[in-house]
Each structure stands twice: as structure tokens, then as C-alpha cells.
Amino acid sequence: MSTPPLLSIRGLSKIYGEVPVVDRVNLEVTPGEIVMVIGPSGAGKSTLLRCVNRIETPSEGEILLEGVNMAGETRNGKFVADPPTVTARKRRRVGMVFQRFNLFAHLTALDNVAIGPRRVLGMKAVDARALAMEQLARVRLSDHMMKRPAQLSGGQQQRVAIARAMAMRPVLILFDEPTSALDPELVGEVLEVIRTLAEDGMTMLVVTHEMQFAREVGTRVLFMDSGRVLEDAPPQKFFSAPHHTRAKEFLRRIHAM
């Protein structure tokens, strides 16, 4: 048999005015995948991850995580969007890491980490700094955790905050290029936490331009263009012979550079 789908995104679109910026987008994710989700700015890219996250509301379709729709749900047939509340508890099993860090300045990395799980899943204190504790090991900042933000580099902190991601114990992370905001550098460091993320068998769906990178991590890509997913295929397939011509131009110019 063969494994159901963690992700399901059917038929979405997200229209500005009359402008779709993501348009009529499926897509299926299985338990481990790490899609790597590449193509020009303006692609609709980002976009895309702030739906299924649920930080922008989709004009169009619909999105099941691990077969619950993340919208609401249908009674009686008729659909019935999900309150703030609920809308909210069911986003805690997706986490997000930004282009932005977005960390409290006033607070310590570990404070950082433990602030969702005590706030948010309600774990006693001293629970919540013990997971904060682990997940800053995880990602290397051991000899960190007491520092703020400030004292960081943009690399650290952009750890610290996939440290903040994995605490909440998401069934799926969404990374929205999580290393343009970083000198290059910093690049390396971020990718390869990222890197150790998917050996764990971690489900992802990455925003990036580190073409190299999601031909080595990646199990697939997805090259977008004008709001649709033009090209879904393994990475070694796509980098080596792309179907499509926008696809083909794209990783020309890609090279050129």
C-alpha cells in the first residue's frame, strides 16, 4: 500500500484583485519528503508556503494536513469555517521559519525557544526549558542559549528560530528562504542544520535559491512560475534535463551567473 499523503493542497489559488498569485496549485507530500520549492521572485512562492500555514487565507481549494482540512469542516454538507481558535490549533502542527529571524530582542535564545511550548502548548516551565535546551543542541548553540539575540550572529539566530520551529513539535516545517537575510558566509551553517532536519526524516517544503543545495537535500522539486507549479520532479531529473522551456531558461540563467 502506498503511504497516504501528509500534505494535501488541491486546486488553490490566492487572488490579489484580479491578480493570482498562486494559481490552482496541487500538490501532495508524503511522510519524509523535503520538496524544494525554486523559481523566479514573483513566482508565487512564498505565497504558497503563508497558505498552507495559514497566514494568508486562500481565495480558492483546499488544504489537508494529515487529512484534516485546515479551514474548517464540513457538517451536515455544508462547509463551515474554523473559528480564530481553532484556525490557531491547528496551525501549531506546521511550523514556519522566516526569511526574518523575527526573535524577541529582549529575550534569550533559550527563552526564545521555551516561550511556545509553555505559552502556546501549555508545558510547565521547567518542562519547556528542557525541550528549549534539546533543540538548541540540535541545532549546535549549547554554548548559546543564554545569549540575546544582539549577541548572535545572523546565522546563530536564524538557528535559534529553527530551534523555536522544532520545539513545537510540528509534523511539518515550512522554510521561506531562510538564508537570503544572511551573508554568505552564514549560508553554510543554516543549510546545514536544514541538512541534518531531513536525515532525521523531517517533512519540509523549502522556499530557497541555493540551487546546489536542493539538488542534494531535496527528494523533489517544484519549479513555480506565475502562480503555478510548472515542473515537479526528482531533483536529479530536473537539474539534468527539465521538461519545461521556462524551467530550461531559468536554469540557464541560473548557470550564467
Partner chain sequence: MGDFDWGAIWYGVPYMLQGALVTLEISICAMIVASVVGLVMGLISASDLRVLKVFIRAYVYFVRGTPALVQIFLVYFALPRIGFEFSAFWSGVVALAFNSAGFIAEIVRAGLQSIDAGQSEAALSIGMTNRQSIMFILLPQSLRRMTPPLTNEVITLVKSSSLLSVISITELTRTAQLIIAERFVPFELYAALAVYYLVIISVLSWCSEYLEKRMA
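I have the form predicted alone already, so could you send the form predicted in complex with its partner chain?
No partner chains or extra molecules come along with it, only the chain itself.
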């Protein structure tokens, strides 16, 4: 490998009670890769994403972002877990876009984007606003900056959420089914924005059910089922000739719809 990995996931498991929702997953992502994570519901796709930025605490395994362990550090051969403030600092490097947008309900679109730079990065209010305006312009929402989330369509809300994540200048963005909660006619505008970010070289992990999109925009497809990564292949290869029987079944069911 020529480029060092941006993200390394090694032996990652998340176990609820006795059930491994994510089961010994290994993954290396190099800068600029667009990894599409697909699979049936309950496969552990979202949990995998949520472990990467530690919204969920993994049960086993380790995650390195640019070589930095997201869970803690080893001092004199002993592993020391990060205190919450350090976890928060490490999380800044990873953006996340949620299925249900999760915009801050009491803030305007502009403040939703500006609050991170302002409160987390400690930027001056004017600078944070300027940055937020710039990010909202990128997702073509300059005309809606002063609206509250409730006044925006789902597609607009999700674009604000993307701007909010981008404003933190992350090195990696996690998309957790970004279009699954949208009315069909609003899916396109959100996928378009994600496509633009991909073209700009943003590294991302995208959990999606949009197969067309995965095939066109992804540089790599992970197929997950029962917590395991069953296939890891370039999109053309995966969609034309999947290896695993369960992947074949999944694609057949999707195409049957």
C-alpha cells in the first residue's frame, strides 16, 4: 500500500448482551475513498458507523484515525482510556450525517452550522457565521439561512446537516442512511450534494439503500450481514458479480422491487 490509511478498523465488535451487532470487522480506508456500506436492515451498518466516532462505545477492537487511536493511548505499554473531553476533541475530525437529520431544533440553519465552529473550535462569532454562510452556499441554501429546521423540507434539512458536518473541516464524513427518511422527490438533491463532496475528494463512509448511487459514486462497496463484512469490492465488480450467496440474494431482492 502506497498511501497510509486514513481510517483503520481492526477486529471491531459491538455486542449487546450476547448478540454481536458488529462482529470482528476489519477495514482500512485511504484518503479520498468513498465507501458504500450496504446490506439488509439489522446488518450492523449503522452501528459500525456510530462506533467510528464513538457515539457507540465498541465492545472490542480498535479504531485508528490518521494513526490516532480513537479510544485512548498507550503509555508505558499500558492502555489508558481517553477522558470524555479528549474523545470529544478526537470526534471533531469525523463528521456525521444522520438519517433523521437531527438539526438543532431551536437554532436557525445558519446557527446550526455556525455553533460547532463557534463553541467547539472557539472561532469568533463573525468568523463562525462567515464560515457557516460559505458552507450553506455550497449546499445551495443561502436563501434559507434564517429559517428554523421546522420551516425547511427534509431535503433542505439534510443539506443543512451536511453543511454543519463540513463546517468542522472533518477528514472523514459518516453518512448514516442520509436519504432514508426523505420523500422520494427530495432524495435527489441530497445525493447530488454528497456526490459533489465526493468529487471534491472528501473521504466518506456511506450507509445507503440507494444502489444506483452506490454504484455511481462509490469507489468501494462493503456488503454487511449479521454484523460481518461479507464482501469488500469495487462497485462494478460487486454489482455485476457478487461472490457471497447472501449478497446475491440481497441484490436479487432489491432488483425485484
